[in-house]
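In the block that follows, a single chain appears as C-alpha cells, in the form predicted on its own.
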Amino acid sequence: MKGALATAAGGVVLNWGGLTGFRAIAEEARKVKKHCILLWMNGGASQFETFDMKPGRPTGGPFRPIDTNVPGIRICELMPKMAKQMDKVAVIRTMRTSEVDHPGGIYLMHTGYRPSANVRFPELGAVVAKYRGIVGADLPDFVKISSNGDAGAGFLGPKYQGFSIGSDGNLPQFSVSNMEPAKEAKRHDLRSFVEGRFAAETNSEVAQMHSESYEAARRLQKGRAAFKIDAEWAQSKELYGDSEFGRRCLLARKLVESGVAFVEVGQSSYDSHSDNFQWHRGLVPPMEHAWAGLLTDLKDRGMLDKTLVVWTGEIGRTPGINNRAGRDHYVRCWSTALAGCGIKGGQTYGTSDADGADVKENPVTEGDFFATIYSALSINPKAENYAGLRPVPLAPFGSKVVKELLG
C-alpha cells in the first residue's frame, strides 16, 4: 500500500507500512487518538465496600469511610490509594439497570443494550475499535486480558472482533509462527493469489473476513514487543502493587501507548453471595493499588487527557446482608466510575438514599452510562450501524449524556 490509509472514523492517516512498525502508529496515535481501558469487575463488586458506604445504617457492613483528596467525598478504608486520586474520578453513585443476573447484566454492560434474539449488538470494545482504532496497524484496536464476558463484535463484524490473551498477560501459542520467514512468505504469496482470485470470482464477504484477520496476524508479528512487560514490571510493580491484577494494568497502559484503541482489563470473584466482606478484603486492595497506580501512571506520562478509564461490572450489591454474611445481585442503585479523557474529576454523580436501596436523585441507565462514554471519547452515542436492514445507534434510543460529568 502506498500513499495514504483511510482510518475506521473515516479520517485519513500516513500509510506506516514504510516506517517503523507499532512505536511510529504509537506515536501518532498519542498526537490525535483517544482511547480507553475499561476495568471489568466481574461479578459485581459491592457499591457499599468501595464507593457509596452507609455507615451506622444497618446495611452498612464493618468497614468504615476514609477521607479523600476531595473534601466531602469518603470511600472505603480498603482503597486508601485511590482516595489519594479523588481529583481525578467521577464516581456516579446511582446506576439503575435493567439485568439483574451475569449473563444478562455482562452483555448489557459491555454493550449498552439488553440481550436480543434479532440483534446482535457490538461491545464497547468492538465501537471504540471501529472509530478510534487505526487501519493498519500492526497491533489489534481492542484487546481483551483476562475476560469474562464476551459480547463480541456483533453486527459490526467479526473485524472489530476483541483479541483476547489469559490471565497471564502472555500472547496465545498460535500467535507465533513457527515457520522460517521464507518459507511463510511464500507460503503467504500463494493464499492471496488464490484467495483473491476466489474473491474476485465470487464476491465473498466471507472470504474477505478470512483475509483481513489472516493480514491482522501477520502484522502482530512485528508488534509483539508491546505484550512484553517483564523488564518494565520490575520498575513498576511497586506502583501497581505486586499482583496479577497490577501487571494486567501496566500492560494495558503500555498497549494503548502503543497505539490499541481498547483495553478490557478483568478481575473476577466479586459474586459474593456469601462471605461478601472477607471477599472484598482479598479483592479490592490489590485492585484499588493497580488503579490508582495506572492512573497515576498514565497522568505522568501525559496520556491522561486522551485516555478514558473505566470501572464496572455487571451488577451491584444489595443493600441487605443474608444469612451467609453474602450480598446478593442488586441493579435499582449502584456504583461505577470514570476517569480521565476530560472526565471531571473530584466528583460523584446522584444520591442514593439512606440505606442504599435506592436512587435519590439523578439516576443513570446503561444507555446514559454508554452515551456519555462515548461523548467523552468524542464519539457520537447517536452515530448509527446497520443490523440488517435496521439502523442501530450506538447507545439505545432515548440516552442521555450525563453533562454534569464532563469538563
Second form
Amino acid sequence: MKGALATAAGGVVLNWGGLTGFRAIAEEARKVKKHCILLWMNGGASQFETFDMKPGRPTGGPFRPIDTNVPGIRICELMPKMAKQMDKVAVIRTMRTSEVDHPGGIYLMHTGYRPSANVRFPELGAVVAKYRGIVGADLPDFVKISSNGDAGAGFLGPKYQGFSIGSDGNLPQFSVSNMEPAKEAKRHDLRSFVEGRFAAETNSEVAQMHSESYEAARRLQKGRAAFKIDAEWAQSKELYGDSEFGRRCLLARKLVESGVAFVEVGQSSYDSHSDNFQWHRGLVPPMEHAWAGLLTDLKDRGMLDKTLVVWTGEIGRTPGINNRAGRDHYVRCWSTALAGCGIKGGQTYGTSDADGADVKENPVTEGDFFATIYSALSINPKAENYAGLRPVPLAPFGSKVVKELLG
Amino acid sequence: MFTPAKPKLRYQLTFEGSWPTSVAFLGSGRRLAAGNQLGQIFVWELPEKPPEFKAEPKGDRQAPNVWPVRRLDGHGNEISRLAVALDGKFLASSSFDRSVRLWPTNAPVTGKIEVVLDADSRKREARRTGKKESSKEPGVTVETQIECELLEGHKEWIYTLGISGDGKRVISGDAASQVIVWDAATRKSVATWAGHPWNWILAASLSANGKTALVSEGRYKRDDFDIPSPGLKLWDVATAKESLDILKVQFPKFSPSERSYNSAQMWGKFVGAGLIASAISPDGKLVAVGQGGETGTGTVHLLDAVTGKLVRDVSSHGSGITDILFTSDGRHIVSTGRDTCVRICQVADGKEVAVLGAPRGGQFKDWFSAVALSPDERTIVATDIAGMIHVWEFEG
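Give me the form predicted in complex with the partner chain now, not the form predicted on its own.
The complete assembly is shown below, putting the previous chain first.
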C-alpha cells in the first residue's frame, strides 16, 4: 500500500511527510538556502488603490497615480515608498482566480487549490517548510504572525504545521515553561522514555510525530531571542514605519535571518464593502511603508537574493463602486506582487482592460502563481506528495510558471 | 425665525454621472451650487414657480427638474465641501485636489459648453425599453466660469471646509492633519496648526465671529490592532492653541497617542466610525458633532462649548450622518445622512419635528451627502448620491 501508513489501531492515515524517496528530494532541495515572506492582505486589497489604477474612468476612484523609479510604471499615490522600490518588484495585474469569497479565497491563495472535502492541501508555508526548512533547527520552519488561513500543513502532516504568534509578534505564553529547568529536564526524560517505548512497541508514526513536536517546542526555548525585537525596533522604526504591521515585518526579517524558511505576516481589514477609499487610505500607507522598509532591509543585509517576498490577499475588489462607497469581491482581474529571490523586478505582467473589469492579456491563475513562487524558491512545482494513495503536485495540474517574472 | 412647517418637495435636480457630494445656496433660496466626485461644480437658478410636472406612477421623480446654468471649472478631484463667504459674494469650495477656491458669484462667463447630466437615467431608460442607449443625444448647454481665487497651502486631500457666521473666515482641514484658517477678504492664512500626524481632519467649523474653531480628526484603522485615536477639540484661532479637548472630558483616561484595540473600545461608541460633521451654535454656547462613516446608527452629540460635557444626543440616521447645521436662531439642528433623510430636531429637547425624504430600505440604498439651508431659511436642499438634488420649501 504505497503512500499509506498503518496506525496502531489498524486504520489508514494520510502519508504525512511523504515516502522515503520524496524525503530525499526534500532534503536535496533544502540545501538551497532560500526563504519566503508572505505579506498577507486579509480581506482583499483593492488593485485600483494599489497597482492597477484607472484614473479618469468611472471605476477609477479619487486617488491618483504617481511615477515610480521604473519609467512607465505608475502606482497609487498611497504608496510613495514602494514607488521607490519598484525596480525590485514584479506586479501581476492579471490574477484570475476561482474563489470569490473569503474562506474559499483564503484557502485558495494559501494552498493554490480550491477547498476539497477529500484532500487537505498544505499551505505554501508548510510546503516551503518541508522543502526549505532546517531539520532539527531551534526555530520553527513556518511562522505566521497575525495571520489568516487555516489550511495548515494538510497532508504533509503536523511536522510542517505553522507556528502562529499574535498581532504583537510576541511568543504565546504557553511557549515558556514555568518549571524549574532541572525539574523540567527530569520530567522530560521520563516522558521521552515512556513515549519512546510506546512508539517502538506500536510502530506508531503518530506517536513519533508527537515526540518530534515536543522536541521542537523544547528547542524553541533556545531560539526565543529571535522573537525579541524591542531593541532593534527603536532603530528600525523609521525604516519600517511606526505601525504594528511594520513591527511584524521587522520580526519577519529577523526570523528569516535566523534561518526560518517561511514567515507569513498579516494585515487585517481590507474587506472594504463600504468607504473603500477611506479604508485604503488608512490601511495602505503603513503597509507600503513596512513593505518598502522590508525590501530595503533585506537588500542591505544581502538577503534579498535568497528571500522571496510575496504580496497578496485572497481576492481583488470590484471595478464598480457600490452605493456605500465600497468595492465588493472580484476575482476576474486583480493584482499581486513578487520581489526578491531572482524575481525580475521593475515590471508589470499582464494587462487589464480600460476599466479593470477583465484581463486583456496574460491571465495568471492561482496555480500559475503558486508554480511561479515554487520555481523562484527552486522547488519543483510538479513535485508530488501523497494524500493517502493519491499523488498531488505542489501546484495544480496544468499550472504554468510565469517565466517572464523569473530572472 | 426658522419654522419647519409643511415642507414641500419643489424640485429634484438631476445631477448624475458622479456622486454629488456638497451643496450651498448662493445668496438666496433661488440660486444654489453643488459639487460632485469628479470635481465639477454646477450652479442652478430655480424659477419662483416650478415648471408643470406630473409624477409617473412608481417613478423615482416626484418633482420637476431644472437644468443648471453654469459650471465652475478648476478643481481636478472630488469636491468635499461648499460654503458661502462674504455675504454671498464668494462660493468657497474644498477639494481632494488639495486646493481651496473662492469663486466670485458675480463673475463673468468664460464660455459655453454642452454637458450631459442624465447619463444614468438614459442608461436605465435604454435597459427598460431595450432601445440603444442615447448617450450621444444633446445634453444641456451651460455657461462656464474659470475665474476664482486659489487658496494654496494644503498638501493633502482637503476633507472639510467651514465658514464663520460673519462669512469672513474660512477654515479647511486636510488628510495630513493640517488645519488652516483663512481670511476670506485677503485670501491669506491667519492661523494654522496640525492634529495628530496619523489623523486627517474630518470636520472643522468656526464660531460666528471666527474666533473659535471646532475640529474633529480621525482615521480609519491601520490594522485591527493598530487604531489611531481620534481627536475632538476646540481651538483659539488667534493663538492657534487648543482650548478644550472634548474627548478628554468624555473619557478622562483618553490618550491621543494610544492606538490599541482596547483604547478603541473606550471611545468607539462615542465617535462611531468618525465624527465627520460639525457645527457651532450661533451663540457659541453649543457644539454639535455627527457620527459618520458606515456605523450602526449615527447620532448628533450636542456638547457644552465651555465644559465639553454632553448636553444630549439628538437625531439619528441609520448607517451614519453626513452633514449637520444649526438654524440661525440656534433652536434647531438640521442633519442628513445615509438613511436618505433630512431630519430637523429641536435643540432644547432633542425632539424631531420634521423628516424630509424617506429611508430606501437598508444600507445598500444610497445616501444623502450634504444639506444646506437658504439665507431666508425657507428652502432646504440635500444632495443624493443617486444623482439628484432635492429641494424642499417650507410654508410661510
